[in-house]
Amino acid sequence: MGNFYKKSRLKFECIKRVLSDTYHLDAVNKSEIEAQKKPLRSDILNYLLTSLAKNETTYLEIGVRNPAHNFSKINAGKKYSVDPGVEFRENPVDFKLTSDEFFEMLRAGKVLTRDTRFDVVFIDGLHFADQVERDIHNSLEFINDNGFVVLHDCNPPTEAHAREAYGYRASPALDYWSGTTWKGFFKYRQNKSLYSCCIDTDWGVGIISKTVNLGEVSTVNNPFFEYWILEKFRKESLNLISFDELKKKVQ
């Protein structure tokens, strides 16, 4: 990862001397902070793991693409992944599936039993709204009451990062593409039945809880998902917190 940020690092200063636009450049060095923000979300996965205290955890992750980036930092007494290796031709993960046929075939028993319940799923798979929100769906229904479902790339730094055009190279956002991963976070923010927050670090690192107070719903008046709206009550509408404040919520 140090040679990843040394060639990105790179790229922002060249693209510092050639851009003089205001638009441009705060999405250049917008993305410059994010990517030397700490702790990472595998550090925060182990957190809640080992806050779980339990002889054995459960992990599943969702989107997994090379597991030297995240997968295989985690400490979990059992661990499974599934990718359906479009980004990752070695795709060495447990279940080479989209997380649709996932949670289909464990729903009728078809992979690992229908009573398999997790203690954290990390949700970093397609990232489109609509796809964010069925694997929350799903995840929910498979974790166990005091789990954890996660996700990465909840807080885009800017509206050039949250394009849904992963393949557009002009954006001034570069390589890093949150997606609209963060329309799916919000719609769960705003369920009553839930707790959610997401950690400012690691590109905006949410989580949801069924049980554990990790702060109330959004009130935030966001009916369209616009992203100016995000932008102006951010804090207000992702619950954004520090990962000492989480510590705080979760001992």
Ligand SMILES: C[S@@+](CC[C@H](N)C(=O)[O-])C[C@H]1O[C@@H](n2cnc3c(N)ncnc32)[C@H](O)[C@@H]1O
Second form
Amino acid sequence: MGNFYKKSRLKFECIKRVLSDTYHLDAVNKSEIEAQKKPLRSDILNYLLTSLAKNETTYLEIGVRNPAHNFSKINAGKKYSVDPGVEFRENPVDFKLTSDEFFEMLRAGKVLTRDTRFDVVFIDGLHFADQVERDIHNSLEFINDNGFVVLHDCNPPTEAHAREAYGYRASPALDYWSGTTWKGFFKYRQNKSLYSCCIDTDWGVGIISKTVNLGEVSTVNNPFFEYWILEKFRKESLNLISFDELKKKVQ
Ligand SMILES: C[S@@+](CC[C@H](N)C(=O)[O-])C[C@H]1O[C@@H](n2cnc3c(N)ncnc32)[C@H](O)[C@@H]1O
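Can you return the structure of this protein in the form predicted together with the ligand rather than the form predicted alone?
Time for the whole complex; same chain goes first.
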């Protein structure tokens, strides 16, 4: 009995230490702050679509989950959605496919038409760097020259948010997860033939354009995509700007 009591006390001690650890508390605080930021991704997507001043805009969302959270809020003449249905059982989308499958079929003319061009593609599917890099590459092939590729979750507030293991809910970020999206975006931030920036709201809304000057490429030296370097040079790495600053660049 004495032994059991000692073991239980030890467990509670461990839990208390974890929960009062400054690293853990920092992540909890930063989650709270980020979750309250405005505007939301849908406001930014709608702003970009409106800026194009076209009669009928065409929007594609990769990774939809519950459409009520973003897809349904988007105002565009034509809207298309892609999701294999990993996280939301109903999965009410146009194409129940992975993004790789969708783009392969689009290229082959098996969905929509080969000459389809989108005004805005919103990438919010699988949050791993290599997948995000492919999603950006494929989206750039199918956007209009003045169109935008937009990405969610480009600005993880802490390393715990940028963890690879989505399922590790005991992490200091709890169930908040940006994955390694920032790495895919940061790679394109170094591409001299493109413009890019990240709006400091809603976990980081990255924007890439072929023609609209959104800011300078990143010259931050981070060849191994280390989180501590992102943290130290966050603003320059991501070209982190406010929504008001974006409005001056895109009118
Ligand atoms: C973060 S949720 C999307 C949230 C939504 N865009 C929003 O703004 O509320 C990620 C979604 O990506 C989907 N997904 C997972 N792997 C995917 C893949 N390879 N291609 C496209 N979507 C994927 C999941 O099923 C999930 O519904």
